[in-house]
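The chain that follows stands alone, in the form predicted alone, written as structure tokens.
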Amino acid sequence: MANSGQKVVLITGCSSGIGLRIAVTLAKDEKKRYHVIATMRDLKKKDKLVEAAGDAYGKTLMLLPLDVCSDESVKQCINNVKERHIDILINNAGVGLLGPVESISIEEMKRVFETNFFGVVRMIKEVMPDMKKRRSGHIIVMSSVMGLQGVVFNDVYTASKFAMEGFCESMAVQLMKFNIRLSMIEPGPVHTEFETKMMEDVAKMEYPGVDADTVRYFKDVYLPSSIDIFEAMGQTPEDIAKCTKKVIESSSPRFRNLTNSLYTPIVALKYADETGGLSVNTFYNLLFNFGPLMHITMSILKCLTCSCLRRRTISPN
């Protein structure tokens, strides 16, 4: 139960990665300003979170089961919070999908949207009426730079994030009238167990039904380039947690918060040319015509941007 003066923070997808680190970072706040309700679909996967939380577990951090893909689970979770009072909702739960679109079933695509888009919508719909009544609240959505700029072979995942960006742009206007803030966190590459495993898995797959050229482009061109980018520009879940905490604590939080300034020029390409040709042609050339040059560039960038420098790029201000 939250103490007087503590803000109640509910976070989705806390079994690992970014969600786990956000939960622990807020629960271990030196001033004990937050009462964290960390949620996950399966509480059997709580061990990593409990270990990371240490003494904060059971004090400033508690656990609740929550499946963002289930209307009933969402409602039951919120009903289990005292007086349904949530000051800050952090929508972090998400799934990825990578590979040639010909090899992805419609059911797999729906699963991504069910979590990444409709899961967030369910959460917002459930907490929004109470926030409106109180005329206060802060809703945070973990988006991605892929919600701003499409990335080859991430077609469906990118689409789910684009959908969320559009939804939140619209919602932010209405919520402002009720003194409810809405912020989007937009990381670039982030080193997590989830990303590493996904990269390893897709590299081993055969992709039946996909033409040989596309499979070759994916495995021999895209995957090595993607690994280069992750190594040169990747942040850690801790970096994203620190950025999220800064957004929460800001007196005037921004709507969009790119966490990695190294990625800003890539996103800027899209807005520099209203026809879209500049970004599409640039990505095409980088991937298919200047692959070796990009590898060299990323290697140089990796040397120039030590982990200390990359951590200094997380401020949303």
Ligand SMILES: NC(=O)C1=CN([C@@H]2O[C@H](COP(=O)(O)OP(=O)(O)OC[C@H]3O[C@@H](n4cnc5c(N)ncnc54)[C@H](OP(=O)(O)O)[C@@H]3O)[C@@H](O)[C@H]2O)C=CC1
The other form holds:
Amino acid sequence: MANSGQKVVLITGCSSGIGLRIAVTLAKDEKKRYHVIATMRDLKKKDKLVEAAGDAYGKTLMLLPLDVCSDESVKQCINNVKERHIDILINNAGVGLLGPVESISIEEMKRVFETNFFGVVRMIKEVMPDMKKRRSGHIIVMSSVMGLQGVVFNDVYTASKFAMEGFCESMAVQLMKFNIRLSMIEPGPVHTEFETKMMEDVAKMEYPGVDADTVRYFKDVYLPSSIDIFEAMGQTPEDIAKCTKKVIESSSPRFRNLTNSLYTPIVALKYADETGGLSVNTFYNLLFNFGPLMHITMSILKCLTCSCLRRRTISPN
Ligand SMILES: NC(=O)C1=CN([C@@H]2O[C@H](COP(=O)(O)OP(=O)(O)OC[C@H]3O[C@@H](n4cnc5c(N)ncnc54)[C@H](OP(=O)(O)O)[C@@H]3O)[C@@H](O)[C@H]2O)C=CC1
Ligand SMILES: CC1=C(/C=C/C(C)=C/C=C/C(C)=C/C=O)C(C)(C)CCC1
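Same protein, the form predicted in complex with this ligand this time rather than the form predicted alone?
Whole complex next, starting from this chain.
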């Protein structure tokens, strides 16, 4: 149970990756400022979290089952929280989807929206009324650089994150009137099971209904470039957890929080030219004209990341 003075933090999707690491980082806070309710849809997957939490498990960290795709599970979970009191809600659960749209069924696309978009909406709908009554609270949403800018062959995943950005950007204004903050965390590539699961899915792909050229662009051009980008600029879940903790602890948290200064120039292209031409053409050139030179391009990008752009990101340190 939370001590008075401790903030109650509920996090979705804590069985692995970023969610697990945020849960552990907050539960191990030196000043014990957080009572963490780490949730996951299948408690059989709790071992990794429990091991990483060590002594904090049972003290500053407890577990509850929660599937963000189920109305019933969400309601039951929040009803199990003492007085339904949640100070900080961290919407982290999410799934990826990669590949040519011709080979992806509408059902698979709906599953992504059900988790990444409606999952967040469901959580906010359940938690927000109590926060409004208390006139306090902080809602964190694990978005992505792909919530700010489209990336080829990630069409549906990107769309689900864009949907959430639009929802949250609209909600933030109303929530501010109730003294509730809403912050988006916008990581670039992060080394987690997200990356592994997507690569496993790709290995099994059969590309029904996709023409040979598109399959070739996906497998021989996009995938190697994407692997290069993960290698050159991939962050760790620890980096994202530290950034998230900084956002939570800020006296005036920003709405959007990019975590990776190396990716910032890529996102900045969109804001530098409102017609969209600069970003679409640059992405095209990076992929189709400089794809084989992605290693070098990445090094140049690192140099171009000037200090003024770095200042716009939340550094993990
Ligand atoms: N890795 C990356 O490169 C980036 C990731 N992100 C975002 O970060 C978030 C976390 O991803 P990451 O840690 O990388 O990936 P992981 O695959 O390691 O973690 C995703 C977590 O979400 C959970 N989850 C999936 N569906 C549901 C559901 N219906 N209900 C509850 N939990 C669910 C998974 O649980 P289970 O084990 O049961 O499947 C898992 O715990 C996601 O929102 C993702 O979009 C953003 C930018 C970059
Ligand atoms: C290939 C390629 C790109 C790939 C970017 C990637 C692979 C980003 C991954 C982000 C992730 C994984 C976010 C998760 O939410 C760029 C830089 C757009 C430039 C054009 C070529």
